[in-house]
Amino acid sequence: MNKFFISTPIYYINDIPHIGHTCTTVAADVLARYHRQKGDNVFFLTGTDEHGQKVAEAAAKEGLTLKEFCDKVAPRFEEAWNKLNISFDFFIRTTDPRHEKVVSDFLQRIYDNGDVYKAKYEGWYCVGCEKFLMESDLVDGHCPLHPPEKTVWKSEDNWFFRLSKYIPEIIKLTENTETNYIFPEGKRTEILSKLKSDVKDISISREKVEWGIPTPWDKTQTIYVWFDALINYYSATQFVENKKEFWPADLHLLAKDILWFHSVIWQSMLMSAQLPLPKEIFAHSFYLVDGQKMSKSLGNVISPQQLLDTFGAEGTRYLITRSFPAFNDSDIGIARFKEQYNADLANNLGNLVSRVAKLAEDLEIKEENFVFDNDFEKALSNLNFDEAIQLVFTNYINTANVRLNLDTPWKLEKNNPKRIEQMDYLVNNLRKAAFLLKSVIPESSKRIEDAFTGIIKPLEKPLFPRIIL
């Protein structure tokens, strides 16, 4: 059996989930739950990063201890993931004690390494994405991510890690074409870009942050989150039950915009701990709402929970996966969810089934094995989920369509042969489609088989709700 470590980042619990946030979590449950019907054995890792200033700032806000505001927090993304079926196999916190353990040891090796060491840290840092910035991440003088004023200039006594020492073997990897782990390719070639430029060592604690993890030889200092946040995904494999053999991770999926920091910084600081590296790490662009990047100034966010008010869980899943942003920006908005979701769920699909199940009543149905279909896969292994999914509707869904109402079964009688091999043609359309589509959409996956297994009996109730637009 095959081992598949699948990660998405851990959420930063100073806001609650988003659309942005449920884009990167769906994807990695569908990639889990194809490897799973492929019979590989699965880690599928998400969780919450809950040290740093931002945390604290937040709790001080709503007049909460620390401790109290993580708690409160931390479960809405959980309970986001569970409301949309997500299949993860461990919710991470990284005020889980366990994993603070292992942070504290994975920062005394480096340090016993040689590679950290004490420095005076003066360069700008943006507060909104608590991290420091080279000059050449700035836009006009600021993060480009955030307000002006949010990128500051500072000056402290920190502990640094030589990143500098590993840049040499980061570009090497990263060139060669069979060693090569970040993907896709343009997100490839704007890291190599980077690589080449002037990449300096970096701080890897904080002098004035109460709220994170003590750095074991310095308790006067803490470390730095992003430090802390990175080393989540081999801590779980540290602690949970039975999961040391999947480290190294197969895949780290993640947004663009924290590419940096798990294809160079993550990469070096296993590296220095001497410790085996991810084998991919994919990163997706972002979805535009309307045109517009989301921002809670234009009021145009979408939470996971107005998704499930209009869709349920099954449409929303779907919608995410057709629209995800694998390659390019995705322009997205809640009415054109609302014409795909009538389109291809409740008119092709859905109404598909209801009229095969009706018509095929009673028609006794011969036990099948499917196999993946190898453009499918392939598709669906690179993240191209609009392709695998187009596929499905192509060749077995639009196609049975297409013959239901050529053929007009309903004109002949239920026993003659020549319509009972019509609907064993629209049957296994039905069923194959039910079988590709189950990492995706598996509650609807799952009624579309039962339908179909052994005797057929009609649905109760519709698959897929019309939707009033």
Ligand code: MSP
Second form
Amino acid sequence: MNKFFISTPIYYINDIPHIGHTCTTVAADVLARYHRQKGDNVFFLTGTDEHGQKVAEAAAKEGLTLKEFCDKVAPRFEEAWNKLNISFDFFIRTTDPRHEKVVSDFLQRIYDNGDVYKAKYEGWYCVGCEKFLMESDLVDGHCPLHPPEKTVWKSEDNWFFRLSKYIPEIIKLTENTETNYIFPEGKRTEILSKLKSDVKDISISREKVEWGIPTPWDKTQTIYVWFDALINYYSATQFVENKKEFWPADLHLLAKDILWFHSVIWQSMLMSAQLPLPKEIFAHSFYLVDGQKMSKSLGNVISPQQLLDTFGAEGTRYLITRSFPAFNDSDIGIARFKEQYNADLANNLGNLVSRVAKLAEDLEIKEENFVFDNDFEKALSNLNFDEAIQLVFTNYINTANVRLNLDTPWKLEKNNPKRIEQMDYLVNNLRKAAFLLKSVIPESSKRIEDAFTGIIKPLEKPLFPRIIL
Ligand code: MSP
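Which structure goes with the form predicted together with the named molecule, now that we have seen the form predicted on its own?
Every component of the complex follows; first up is the chain already shown.
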């Protein structure tokens, strides 16, 4: 049995879950479910990032203590994922004392390995990104991704990590095109060119941020929130029961905004701690909403709840997977989602399933044993969900629709062998489509399988009710 450990980023809890977080989480869920369907032993990890200045500021704004604030807002993510039928195996919170213990031990290993030293840090820091910025990152004197007041000048004594020591090894890993150390290709080359510029050591502790894990050898400082957060992937395997053998991770899934942290900083930390490295890192692109970056000030943030209210869990999962920004930013919008839902799910798949179930009522059609098609598997392993789904439509659903209209089985008597043969083709096409789409729309696939197992029965309710535009 193969093991498969897949992770999503752990999301900052100061924000409410939006469609960006949802897209990474749904994509990870599709892969986790697909691997389980193939018989792999899967560990699917997601969670929340709860330390750092950003969270501390959000708590202060609401007049809550830090712990109260975290306990109030962290469950929003877990609840959203449950409503979307996300099959995570563990939900990690960085304020879990078991995680904090692993982080402390990890840092101590890096320290004992001689990779930590004290120095003064001075520079611009973006609280929104929770990272130091270079002069060249600034636009009009502040971080272009966050409001101006989030960029602050910091000058303090910090502990530094010898990141530069590991850069030659990271370059070698990144240059090796035989592996998916970083994929897709465009993201690999971006990191490679950044690696070849002058990479400096990084500060890994904070003097004045109290909301964090104390640095083990110097309790006057707290561990930089990113160091603490990245270790979640490893810590979960250490403290969750029976998960030790899952390290190293098979796939870290995230977006381009945090690829440097995952492909360079995290790997260097692991090398320093002498632990095995994750096998693959996939960095997808971003959703744009009607052509614009999603932002609170523009008021165009789409929440998973909004999608659930309109499309249900299955419709939402389908639309997200279909529009997944694997390689380039992808423009989405509610109006387009409605059209796509009606076209693909209500009018095409849903309608076809109802028609075939009705025509095949009371028949018993021999069941086939299905395997995954190579082109479908290849598309999925490249996270090309759009292509994978289109293959299912082209090869099974659309062909069945065409055949149904050409064959016109309703003109023949129910027991006519020709009609039974026609139904055999249609029913098995739909069973196969359900088999392939199971990881994307698990509940609907199950309803299709149930309708077409044993004596065929019509569906009680439409699979995907049409949405009035
Ligand atoms: N807490 C850190 C991650 C630590 S992981 C050890 C963080 N959190 S975050 O809440 O800002 O989440 C960032 C991630 O959310 C992105 O990498 C991506 O997975 C997802 N997305 C956020 N906005 C997005 C879009 N507009 N489009 C697609 N995904 C986006 O960074």
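Positions refer to the first chain, counted from 1. Rigid core: the largest C-alpha set superposing within 1.5 Å between the two forms. Quick caveat, the model's predicted, so the values are computed rather than measured.
- Ala249 shows a C-alpha shift below 2 Å between these two forms [criterion: core-superposed Cα displacement of 2 Å].
- With the core held fixed between these two forms, Cys143 has its Cα displaced by at least 2 Å.
- A displacement of 2 angstroms or greater separates the C-alpha positions of Thr179 between these two forms, with the rigid core held in common.
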